[in-house]
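Shown here is one chain on its own, the form predicted on its own, set out as structure tokens.
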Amino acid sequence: MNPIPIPAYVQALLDRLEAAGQEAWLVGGCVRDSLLGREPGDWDLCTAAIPQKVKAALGDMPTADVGISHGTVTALTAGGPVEITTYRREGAYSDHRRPDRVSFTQDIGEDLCRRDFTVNAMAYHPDRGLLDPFGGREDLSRRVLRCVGDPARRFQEDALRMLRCMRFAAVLGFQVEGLAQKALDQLSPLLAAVSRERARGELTRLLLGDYASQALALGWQAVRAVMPELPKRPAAFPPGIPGTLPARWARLLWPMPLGQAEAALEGLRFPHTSRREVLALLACRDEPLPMPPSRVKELLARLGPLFFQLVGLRLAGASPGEKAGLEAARAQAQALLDGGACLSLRNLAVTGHDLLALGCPPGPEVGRVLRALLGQVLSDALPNRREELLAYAVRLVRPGLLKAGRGDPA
């Protein structure tokens, strides 16, 4: 095989470990992605050295001990963090998530045999070449996801592996081998043992994959085991759907009522910002077409860049007539941005100081009037010009609140 190009900062770690007499290999996803011609997201090493000897071999290099109880030392290099994990064997998984016991071993073969899929159970060394005891390289060429050993056992050990299987299928476009597919269908109820945060992370990476539709179709029962609110049929992801987190999650939840979608996102412990963005898209999914220019402006003000994701979502599978309306709305929105249209209080031609000078009392009244003025501008009822806005503001201030003699704008 052609040598895998190893970044200098990773090669330096290999050199330090082996100079100290400690065997080490590149392992897992970085080997898989390199063989596929993809840029690895991170680089992981495994070694015969126990964590204390790893740290001794690294000398003065800074490290983090977050996973040290499981044999992982994280080297903090100039190229980024690199995890270095001692070869290990694992005991039983009584909770279908984590091994009850982890012990170290001197045999990399024992370490590789505990891994989930053959394509992740390969190791590489620039001098010793590729170590591939389970045929992972052939499975890469066949574009197949196959478990190491018995799939049912692997999924029973750690239920999250079922979502990882689907995520790899979505990202790589691989098929799932028959026995693994059967185990996936049968054992998906075990996903109840997985934390909602970990499930959300895997589902998000799945939805962002280029082959999300195929992955959802093959493992829909597993997704519904995590999100029982979803319908019985998987959502379709037509070509052209924006590849962003809000858009992909909105598409998954598209058939659901807004309140039910919100409950589902809360159940997965979604961060507030992401949840708000997804719900904002869902709230506008039935916006009538064609959109009047004033409505385009209002939605652009409300959604910001999400407006263009909304258009992209609705374009997927739209009729020719709907597509024309959506394309027109997108062009209008872009023209508004290019023309510097007033879309927020920051762009309004008057400020709170102007209203205070007009005689408006400080406090909530200032905000109320500013928002009302912005509404007039967004609806095209008023131009965004200071004189006209101040004249209208006089009519908005509640009776009796203007200071005596300050009722007329200067």
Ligand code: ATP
Second form
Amino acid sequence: MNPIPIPAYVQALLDRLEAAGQEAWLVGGCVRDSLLGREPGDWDLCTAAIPQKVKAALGDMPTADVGISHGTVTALTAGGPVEITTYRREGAYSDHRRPDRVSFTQDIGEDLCRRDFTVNAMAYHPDRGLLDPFGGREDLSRRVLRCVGDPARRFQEDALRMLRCMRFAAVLGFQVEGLAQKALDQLSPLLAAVSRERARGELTRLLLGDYASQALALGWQAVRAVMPELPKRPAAFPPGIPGTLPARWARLLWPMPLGQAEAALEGLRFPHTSRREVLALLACRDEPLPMPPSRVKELLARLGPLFFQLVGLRLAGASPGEKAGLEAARAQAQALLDGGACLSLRNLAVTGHDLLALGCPPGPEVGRVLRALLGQVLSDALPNRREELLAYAVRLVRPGLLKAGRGDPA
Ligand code: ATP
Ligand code: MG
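Can you return the structure of this protein in the form predicted in complex with the named molecule rather than the form predicted on its own?
Complete assembly follows, chain above in first position.
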């Protein structure tokens, strides 16, 4: 096997630990991804040393200690944070989420035992080579996800492992080994007990995977266990769906009424911004085609860069006629951006100061008049030029009209 190329900042940590007489290994995702020739997302180390000894071995290197009670010291290196976790064994699980207690061990074999899949249960050291007690390397070459130990027991211990299994299948394009698939089919309902945030994190990564369609098909009941609002049939992800969080989530929720989609996102405790983006895409999914130029402009103003994701979402699976309409809309939107079109208050040729100078009372009226002016520009009723806009604003600011809260002069 070719040696795994280890970044210098990670090698430096191995060196410091071993100089202090503490055994340490690279472990988990970074070993898996390196063997697959993929760039690891992060580099995790495990070690025989307890956290206090890890900190002592790191000397003057700053650390973050939030995970220290579980054995994790995070070294804040110049290359980025690296988690260093003491070898652990896990006690019994009674809530399908986390072990009742964890204890440290000196034996890396025990630590690898508690890991979820064979491909994630390998450790590597530049001198000692690969430690692979469960045949992870062979499973990598066969492109199979196999649990460490009995899948039913492992999924019962921590139900999130079922979503992790689907996530790895979606990202790596691997098959799920037969017994693990059977356990997934039977035990999906246990996912109702896992934290919504953890489930959302795994689902997002699954949806972003190149093989999301296959993964959803193999465990749709698991997804419905965390999002009961979803329809009975698995969502399809045809090629070409934009690879962004809002687009992928919008695709998952595509067939659902807006209110139900919102409830589903709330159920997973989505952060406000992402929720708003997903819902904005869904709200425009049925926009009639072809889109008139003024509508393209309005939607581009409303959605910003999301407009292009909307086009991408609708292009996937569109008829030739729809495709032509969508491509025309995309070209027009791009031309508007390239031409520096005014799409928001920021590039309106008139500012709040101009309105105050006209005699507009300070306060909410300023915003209201500015938005009315922008509306005129977006619908092409007025050009984005100072003189025309100010002339129009004078009529808007006339006393009486503003008080009545009207956006348009009589
Ligand atoms: P990535 O970093 O790409 O998400 P990863 O495999 O490193 O992939 P992490 O969530 O960072 O995934 O977990 C690191 C390692 O910890 C895994 O490779 C696996 O060995 C172990 N692990 C993580 N979560 C679990 C779990 N729920 N059950 C058992 N082992 C787990
Ligand atoms: Mg990782």
